[in-house]
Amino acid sequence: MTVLVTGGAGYIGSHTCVELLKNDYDVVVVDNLCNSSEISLRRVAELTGKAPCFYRCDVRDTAALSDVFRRHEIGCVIHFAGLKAVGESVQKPLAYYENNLGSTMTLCRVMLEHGVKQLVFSSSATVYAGNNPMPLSEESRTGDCSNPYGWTKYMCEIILSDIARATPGFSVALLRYFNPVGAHESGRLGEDPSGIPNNLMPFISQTAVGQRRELSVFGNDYDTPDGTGVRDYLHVVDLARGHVAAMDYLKAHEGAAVFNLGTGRGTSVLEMVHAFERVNGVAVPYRITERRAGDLATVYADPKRSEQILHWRAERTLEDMCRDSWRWQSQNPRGYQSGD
């Protein structure tokens, strides 16, 4: 079967391409490269011996996207393409709504025109309301999002669920990610943020490699064991495997289904910093700064539904996440700009 991966040159997308190719799927990638590099796809080919077919275009470009569907007999779509920085979404809400909702609606329209009715959607734990008890299950309350990025994921879930209800044979898996970290164990694929990282792990690894003077830890007075925020960190390769499991589920199930992808365990910021230092034998200087507006003390998943229905479970440890992140960063100190 041929799988279309939108945003397939990005961090999670490229790792998912590796897992798809390892499972003998044919892969077509559409990516506008606004926050990714085509080098990642060359490295996917290097790691698997099979090259994804790549089209550089924006998913919102109906004509270009329709041409891709005409050229390939696509059986399923995995939709990663979108803007994803929480802080930026607060500063540029219109860009986020236009891009994330527009790309999803254009994609669905083109899919239906070509009779493609299986979709795996990259959603987020940011769709959950901030006052839920932990851990978060798929039945936890959604909405009341704290930023435009979260609202775009929430709205896309509603749009896709409505399409599934209205369209016989349409099936969609809404995968709510927690905190993806790590890199491919080869060190050839990893997270390559542009500018100042929005996520903890690349900030840690860039500090360790000397790109940044110190790590900013936002608050140490939360109601947690060491006062720093607790999150559910998930290895990106386990996350990529979750998409393959969701595709297998869609083959036999119609309608919309929601799944958490997380480990079910919380790790604090300082626990992550100290684990990184211990595993890799490097120092990570840090400074405690003010809390960020909207940050919660503790967020972690209840992944039992994914374990029971998708037969998927996160396998890689915190040590694996730290080791693989450092291997990627130390071998590619400037990310993909370091070259092949």
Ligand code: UDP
Contents of the next structure:
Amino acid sequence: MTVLVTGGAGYIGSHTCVELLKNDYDVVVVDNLCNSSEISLRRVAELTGKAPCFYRCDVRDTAALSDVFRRHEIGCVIHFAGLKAVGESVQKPLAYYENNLGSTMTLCRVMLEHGVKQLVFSSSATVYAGNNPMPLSEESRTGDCSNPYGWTKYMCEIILSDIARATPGFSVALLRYFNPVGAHESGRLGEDPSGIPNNLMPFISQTAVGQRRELSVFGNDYDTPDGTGVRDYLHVVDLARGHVAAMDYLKAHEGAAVFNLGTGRGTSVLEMVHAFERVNGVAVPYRITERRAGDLATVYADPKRSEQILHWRAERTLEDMCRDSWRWQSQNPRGYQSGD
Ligand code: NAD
Ligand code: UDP
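What would the structure be for the form predicted together with this ligand, given that what you showed me was the form predicted on its own?
Let's see the whole complex now, leading with the same chain.
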């Protein structure tokens, strides 16, 4: 079967291409490279011995996307393409709504025109409201998002659920990711943020490699065991495997289904820093600073539904996440710009 992967040159998309090719799917990638490099796809080919078929175009470009559907017999789509920086979404809400909603709607229209009815969508734990008890299950309350990025994911979930309800045979898996970190164990694929990283793990690894002077730990007065924020970090390769599991589920089910992809375990900022130092034998200088606006003390998943229905479970440990992040960062200090 041929799988169309939108945003397939990006961080999670490139790791998912590897898992798909390993599982004998044919892969077609559509990406406009607004936040990625084609080098990631060359490395996917190097790792698997099979090259994804790549189209550099915007998912919102109806003519270009239709052409891709005409050239390939697509069986399923995994839709990663989108903008994802929370802070930037507050500064540029229109760009976020246009890109994330526009790409999802254009994609669905073209899919339906070509009779393609299986879709895996990249959603996020940010769709959950802030006042839920932990852990978060798929039944936890959603909405009250604190930024436009979160609202785009929330709105896409509604749009996709409505389309599934109205379209016989349509099936969509809404995958709510918790905190993806780590890199392919080869050190050839990883997260390559442009500019100053917003997320914890890339900031830690860039500090360890000497590109940043020190990590700012955003607050140590939360109601958590060591006072720093607790999140559910999962290895990106486990996350990629979750997409293959979701595709298997879609083959036998209609309608919309929501799944949390997380480990069910919380890790604090300082635990992560110390694990990274211990596993890799490097120093991560840090300083405690003010809390970051909008942050919650603790967020972690209840992953039972994914375990029971998708038969998926995150297998890699915190040590694996730290080791693989460091291998990627130390071998590619400037990300994909470090070369082929
Ligand atoms: P990424 O930026 O590395 O990948 C997204 C890819 O989409 C990039 O290659 C970018 O060039 C491409 N893209 C963006 N808009 C496009 C458009 N209109 N047309 C074609 N290509 C376009 O991000 P990622 O971390 O791999 O995230 C993938 C998806 O998962 C995103 O939708 C993101 O919102 C979601 N997600 C990510 C995280 C995370 O922490 N990384 C957490 C939850 C959800
Ligand atoms: N964090 C931090 N310093 C940083 C980046 C993040 O202390 O430079 C903390 C943040 O306050 C949160 C955790 O690390 O408690 C994870 O943050 P991230 O932005 O990676 O994920 P999110 O908060 O979106 O779940």
